[in-house]
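Read the single chain below, which is given as structure tokens and is the form predicted alone.
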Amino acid sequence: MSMRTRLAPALADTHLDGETKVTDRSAAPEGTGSIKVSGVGYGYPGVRTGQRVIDDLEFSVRPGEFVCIVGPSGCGKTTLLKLLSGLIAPEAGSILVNDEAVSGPPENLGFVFQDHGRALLPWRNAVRNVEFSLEAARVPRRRRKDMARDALRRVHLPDVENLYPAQMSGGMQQRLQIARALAATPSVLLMDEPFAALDALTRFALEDALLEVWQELGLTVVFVTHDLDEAIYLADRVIVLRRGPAHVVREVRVDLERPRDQGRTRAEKDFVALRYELFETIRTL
């Protein structure tokens, strides 16, 4: 039995008419974590119809399935993302998340953009940085604090609740963008190449304290990247999308045994025939 399976689902704030309880997970609605794509279109302004960005794209994300998005450069990932955070609305097709369609940002969904330094509010230190998504979501004052913490221990930033983004690291900002976005405890994560600006050795530490956060947390993840290497040690699937415009074009499955590693897994001759299938795949797009 794999550490996915083993972890017992994490216990979760919900807020009903303004009071927070912690309910337990597993006892959520049906398609709690589910994303549904179907047929959906999208160009930006000035566009011709007959050149959208997206067209006719489907796919589906089951609850609690960590899920990497690859293709080439201007493929449209990133209007993928904010298609299904509802930032927004496709001219085509339908968006299901939490099997509610998307008509704008759901609940129950965080988003991790690929930008840090303009993500992050400056006048504010880590704690109220974290709160900031909290008071969003309508979590009574008296509960944001803890929550906030709490959310900084997630990503192993316990110590830094009063410094300023201008005072940390660019891994030590992007772990506060991650623990913001977990705050509100979303059933579904967002994640635009948030480790891209990293050095590698950030940037590993960073993937391994994602995993831990996912299997403790149960969330379903849906990650961007340009790394084949990085989509194939996170994901549990991974989908290579195409341009002009962009569709699906293979999915690639990754049954790589959990809990990873970084030296031991990356070494190992069913990782590297993943990048190759990978690798062979989108170069000829």
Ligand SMILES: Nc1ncnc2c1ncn2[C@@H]1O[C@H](COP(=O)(O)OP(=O)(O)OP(=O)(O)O)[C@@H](O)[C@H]1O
Contents of the next structure:
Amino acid sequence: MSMRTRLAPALADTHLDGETKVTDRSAAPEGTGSIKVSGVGYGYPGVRTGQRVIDDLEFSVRPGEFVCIVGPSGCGKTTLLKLLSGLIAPEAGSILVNDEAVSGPPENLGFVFQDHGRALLPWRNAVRNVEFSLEAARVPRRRRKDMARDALRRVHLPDVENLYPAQMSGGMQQRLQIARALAATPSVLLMDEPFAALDALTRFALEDALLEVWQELGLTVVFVTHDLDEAIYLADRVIVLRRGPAHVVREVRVDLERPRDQGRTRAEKDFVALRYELFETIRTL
Amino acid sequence: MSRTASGLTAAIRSSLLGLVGVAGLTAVWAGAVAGGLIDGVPSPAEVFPALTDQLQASELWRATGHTLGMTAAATAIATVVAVLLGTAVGMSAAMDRLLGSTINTLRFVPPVALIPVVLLLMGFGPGSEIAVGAFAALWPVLLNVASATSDLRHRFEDMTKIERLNPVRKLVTVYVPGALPATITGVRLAAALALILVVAIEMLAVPQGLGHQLRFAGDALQLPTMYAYILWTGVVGLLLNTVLLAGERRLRWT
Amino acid sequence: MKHATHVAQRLALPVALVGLWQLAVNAGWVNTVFVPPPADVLEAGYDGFTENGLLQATASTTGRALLGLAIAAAVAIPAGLLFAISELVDSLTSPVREFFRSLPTVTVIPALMVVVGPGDSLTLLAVAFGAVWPVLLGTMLGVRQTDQTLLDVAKVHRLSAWDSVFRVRLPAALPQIMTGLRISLAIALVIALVVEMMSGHGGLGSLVVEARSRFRNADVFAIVAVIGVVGLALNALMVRVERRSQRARVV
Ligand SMILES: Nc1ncnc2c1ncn2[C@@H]1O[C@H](COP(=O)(O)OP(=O)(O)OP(=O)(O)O)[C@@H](O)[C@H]1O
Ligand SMILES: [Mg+2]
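In place of the form predicted alone, the structure of the form predicted together with the named molecule is requested.
Full complex below, order starting with the chain above.
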């Protein structure tokens, strides 16, 4: 039994006081939260036809795993997330999410975009933005508010319910986006450099909030970042992509103790060693 | 506290200066007429009494009601058509190709040019006024709605796919609320244009409303009355703009 | 291939509309006295250009609109600059400006007609009166919104007030001024036409009124189409000029 199937009902139960579960996790198939990418190739239409951005890409993610993807700018990380989420379809190979071939964005998948301006609706306040994804998932009206408040609390954003995105800082908006992605209880969460535009302290706080939520909910997370330290700090496994066309050059297991701590973990010998190793790999790309 | 107080003083100062400006202009006008500098312009001393006379007569109010009614009808029809077309064009690239270039051709046709054709087809009555007013009022709303909707479509393309929104839901939860501010601005501009065209066609052809009264007074060489109507039409236009602007501010972000 | 489909889609609606028009005439849905068939309109347009002075009328309307616009710009740009820079003058003139801006320009035509009589000066005055407002507004906005850094640059270079207006503020306001001019051009054309319609003093406006009063409806349709084309062409011209002014700004 996967971690996902054990923890998800707990989410629904804890905060809804035993109301009917939102999604019946006990009926979830064994592969819930798994990702399998095999032989995937993709080239943007019209751009130097024949030249693929991604070719023969191969990797998989276990349910409940936290995987970070790093690689040089323009190597195809965003393209990969778009493929995983079904926003675009691969030209070759297959992508399975929750053991099902992806054709269009699957249910139970959350996406946190790099640019919150392209994700949050400026005419809805915080709660209503979170409710948006619950509406889309056809959650009955009377349950939405509680679930939305709950999601906001998880990312440490209480008391901002009535603020509009324009009245929030960049970090708050990114938290709000994460809350929205979590609200509909996804089993897979894809994140595209979600903290790239934030200052270091805000970023630390959000990284910890994310890890906390991930451990509580047992999500599968695929997290794209430029920042090696961030990748090591967050991940169970770091996948290094190289450019032209993108493929996996390296996979590094991160066995640092959890829960992690911004000060202690980053000072650990293993952390520093991993950082050195990854840096040398990327440098030679 | 002190900032609002000083802001208030500044506002009072600026309105007082504005009044001085109005008084100054009136004085210059009176002086120029008295000094014989301009011919064919009645003095303020003739125009203001004419205006008070007219304000007590029912004709002016009936004409004002007629003109504003035509303006409202034209704006309303234009808004409905423009919102439908603009949303369609903004939502779908195929609709844009189908309608876009025709819209971009028609919108540069000066609306007054249509007056002769509309008169041929619909005669010298309210129908023509509404048709010409609506033609002018169509474009600001249509353009605003189409560009706002198309911006929203591109901006939230990935997000709406991830949330698996069907087209109806996308329309109701993203396009309509997102394009609302631009729509309201468009309606305000549209109403101002409709008023201009309604007055114009009344002056040119349709024997009703403020435009007709103004032209009629001019043709009868009752210059003070004509100037009274010009002033009054300006006041009506100013009030309409002010009311619509206030309405727009109020509707924003609620 | 895809390109061809797109072109076909763009042309579909205009072709369908003309087809509908022809069909309506053929099937007798409309009275051909009021709505002439497309072919008659085309012929009337051809005759107009070759024999009936349509070309000359087009030139004279366009010329009046452009000249009136030039007068409007000559007044509006310095005035806008003044209003933007001097708060006192701005406050003094603000209600008066708002009033005249809200006043439908067509209403001043009969008044001007009494003062200057029908003729070119009437058209130019009326056009300038109508076209002045968008340029004025554009200038005021552009000058007021000049980037503070630019103003600081001017200060650091110890430019005189005069120099900083002509070397920094006006050039910075150019894009907004151009946008104002583009809007004004549309108004200028409308006002020129209305004056011509009212005064019967040459140009496309009086031509169309005359054709209507003689029930030459094919001519009416043809002239209206020509007016549409003039509007389109002038706007295309202004858009090009406006783009150029904005491109210069980016560099
Ligand atoms: N819509 C598109 N059309 C054509 N080419 C594209 C498009 N989007 C991306 N590309 C190209 O595909 C390649 C990979 O782009 P992608 O955005 O996936 O890179 P990335 O790894 O996310 O980069 P970054 O780290 O800078 O975000 C780049 O070479 C880019 O030029
Ligand atoms: Mg990217």
